[in-house]
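Just the one chain here, the form predicted on its own, laid out as structure tokens.
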Amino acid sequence: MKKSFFAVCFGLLLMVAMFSTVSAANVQVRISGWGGSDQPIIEEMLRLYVTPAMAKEGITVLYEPIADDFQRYIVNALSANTAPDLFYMDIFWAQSLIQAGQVEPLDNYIAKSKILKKEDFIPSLLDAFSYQGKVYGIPKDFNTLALFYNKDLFDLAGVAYPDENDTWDTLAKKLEAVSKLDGVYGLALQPEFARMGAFTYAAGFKTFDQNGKSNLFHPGFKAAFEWYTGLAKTRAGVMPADLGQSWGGGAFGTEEVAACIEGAWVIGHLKDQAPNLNYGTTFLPKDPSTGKRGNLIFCVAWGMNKDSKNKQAAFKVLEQLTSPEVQQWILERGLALPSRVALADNPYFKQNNREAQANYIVFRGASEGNVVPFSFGEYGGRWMDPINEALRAVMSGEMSVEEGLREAQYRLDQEMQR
């Protein structure tokens, strides 16, 4: 009777410890970002370390990249229902999505968490992708904006390359001067405040001000706009769309331009559009009046779908994409900035070729001057749209400063007061 009755209780073990590995080999988690080139970079890290590392605690990922319009696409996703366990977040919109309640906080993972802790990361980065006290996602890696110049056009005008010493007026009289070879003009103005922005930041301005109002004929931001505005009056700058171009990378990988204003995305661009091309990174020109530089975050984060069903095993493949392993393998490649305080003095750094450098004054960019996160509150991409718009029609010449900022101040107060 005893051996009957133990035989049983074995059985019954067994069947459960068998369903346990069962169930555990069957945990899907479900990741999504954009596709284009990042896909083939998630992938191969994924299969050296994510993979691998999730097999030991049977956890299968299945990654599911979107080719076009990822926002509109996990917006979608998430109201019905059919969104990924984990997904990518840009500061720019991330949150819209936090504050409708559809991403998961992450305190409670993280207080239990060996290999994920806040102190771990960047503290500006985190903030950006915190709400109301509470971590709604981990920063993966982010860009800052640098000055990319072409050597070998400095060098055939005889003008000084840019430096970390120049002023936006030393450094529109070097555009200016190098804008005399033919065929050459100084800078990619792209005609958006993603690139314009840093500038009123250098000079002061703040996106809102105590009330929530934003002010473009603030003292500073008008200075900017119009030193911005003003390059394209000579061919000191010029719009890359008049150059059949859709943004300043691709104006200056053509030699077009002696210069543009990029993060470090630029660079990958550059290695496959124009190997050969002769170029050197500085940080962006101070404000003569302030003595400072203004420059713009941007970064994405992993955030958790509030709805998720495998919210544990999904923390857990959290902590191998952000971990000091994926990171380093990124950082090595030249394909990101890292997000964790560890690897600001990393090795890397110090490597003497084109990209590692740019890749530094990259990163040094996030903590030199008045820095701000892009991204505008509830308003998302609505801020800037009034800005875009004027920027381009003042560098067209079909309003005046005056008139291009009075029209963008009376559309933003419209949005405003929605």
The other form holds:
Amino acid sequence: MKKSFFAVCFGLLLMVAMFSTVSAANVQVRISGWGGSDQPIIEEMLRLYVTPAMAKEGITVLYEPIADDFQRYIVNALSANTAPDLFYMDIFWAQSLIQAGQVEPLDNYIAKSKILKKEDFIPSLLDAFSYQGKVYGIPKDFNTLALFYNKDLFDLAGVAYPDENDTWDTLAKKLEAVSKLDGVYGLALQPEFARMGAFTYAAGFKTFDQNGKSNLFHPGFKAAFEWYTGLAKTRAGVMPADLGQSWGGGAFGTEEVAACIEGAWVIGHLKDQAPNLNYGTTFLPKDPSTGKRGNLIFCVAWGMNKDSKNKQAAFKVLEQLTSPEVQQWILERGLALPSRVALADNPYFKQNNREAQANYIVFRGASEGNVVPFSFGEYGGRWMDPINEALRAVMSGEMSVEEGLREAQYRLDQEMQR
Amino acid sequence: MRRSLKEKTAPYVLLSPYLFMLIVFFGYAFIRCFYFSFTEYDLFSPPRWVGFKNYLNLVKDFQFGLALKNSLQFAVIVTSLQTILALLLAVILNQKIKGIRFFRAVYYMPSITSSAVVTLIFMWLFQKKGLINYLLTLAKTGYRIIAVFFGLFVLCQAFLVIGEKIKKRPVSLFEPSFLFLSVVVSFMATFILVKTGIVTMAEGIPPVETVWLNTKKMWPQNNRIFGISYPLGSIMLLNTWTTAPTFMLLYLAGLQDIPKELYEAAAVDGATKFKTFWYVVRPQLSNITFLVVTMGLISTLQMFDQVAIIGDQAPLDSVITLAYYVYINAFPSSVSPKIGMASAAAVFLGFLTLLIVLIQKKVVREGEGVEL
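Moving from the form predicted on its own, what structure would you give for the form predicted together with the partner chain?
Starting with the chain above, the whole complex follows.
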């Protein structure tokens, strides 16, 4: 009895020792991004491509999706030294992390790499994650804005679909006509610069002028602001919040609005929530006076933790995560658009289905007219707050355009002096 | 001798887990926060001493002023409302009626429901096309029917009461059996009037589309100092509804502690129900009132979750509270954290809470003669 007890103990010890030697030889790389619709796709991507490739190198990849508020999570984790080795960086806040010295510059790694080369990536995207001449993030994908419209509602109202020849004025007429339908509004108008901004850039507005100031009374800004808020006066536009929706895609999915301005992220939402919605996609309308379009680029990159203990291994994982095969696969899942130049002529874009067509429009949005990255330097999101507030106040009829702009300019000037 | 030493140390030993928690998670955290409030700190590089700069910036910040105003309004109004409501509910639920336990459980429900869930439901209720606006529209179109019903009800009740009075029988104006009879009679009469088409719904009334949340409108209008913004007012209602039941429970416990003899003595002296409440019950509950008001003030001054959940559905300026101000400075969108500013605001909030509770304690003590 006693003998067998010792034998079992010895066996257990032996097993523990074996497993610990195995794990010692294995390097673990932690990667983190946001959850939601992203999570199942990344999990599958890791299973199909990254995990098998890395297993040969003795690297295990541990994926940690964060369900809510990724930016706050990563700031906390970095300051507490518990951050993953690789993590998402949104163009919107990447600069604050880079400036704080929390992200590893990647130039030395790229110079030695056979797989990852700078010239393979769309230059404007790579630039967006460069700071003082160094590259801090490898863009994994990007998005621009496009006009999504509900074909059935336009047919029902007997109105021609919005198309790429539309200007602000012709689009407004179409929206107004389709909003004659019972219980349907034209366009989902989020009171946000993240949508309206595209129109201000079309009209020639620059975020910061030569003196580093922002002038909201720039004629282009004012024209775009007037047009955008003007839609809310009739049923041609409606704020999603008034329909109890938190964003345009939500209202579009429930067919309360006939059109919305979103990026490719709406495709996944519609697939889940409104699989039978018969929608089409086109470019944002042109400014009738300049004849140009504007757009915003939303982009996410992989960044490396400056304090990571396995930087070499982490870079190997990064190579896999942004490899051509993985990007091709991600593209076909319809989540986001690839950041590699070579994928531009991809046959996927030529397919005759609404998802591929929507992706194509979003992809081409990056090279049509005045395209500006969605970030506001050192001021961050607080740059937009006064403008968003003015948009909401004017659209709900609490202020005139003039009053709204004056108050926004005042608050913005205060913010920039802080 | 040994025994008494044991007796002396025993309370400290028993308290030690709590004291440990208090020192580590409150004492230490507070000292750190106080130190950070004099520094510029982004969580990454070491804190840089800046003296009173953060506090000066607070005074200059427009949004801080709004947060202070909203927090004070919220604390004063919600604390008063929830205290009154809690007392009322407790008095009602302290009666000896069949099934009172069921009603106690029902009225306690809002307190144990998650505030996130309740806030979401409220957001639906207060939408432009939500239930609140629907009920208002209904009331507006059916105002004639409602008026006829109430008119008949008052007439009927008056008729019954006066009839009894003429017969020289003692009867209260709100005699329950008469109230019931009046409701039934006036309901039936109104129903007949509507069916025969004598009383009709108003026509051509546009639906009420008041925006409750997504607005900066104030009530009273254009009063920037005392006006309450619509969204904050909605949150006040919501918060009162969810917190009153907890305090109701405290009052209920207090009510059951009042000796029966006091009621009997009051009855012998011929006190009315109201007089019994005012001169017997209310003073007996003053300790509990102090507790309820203090806890109410502390929790309302630190209200955060409901503002956070309402999020983009309401403009930040009209709902921002001090606790939320601390949060958005600690984690601003897309720029590095401003821990210094957040700490300064947190320290300010802490001292403000202390000050208000002290004032309240002094007022209650002098007003009620409570010994605390």
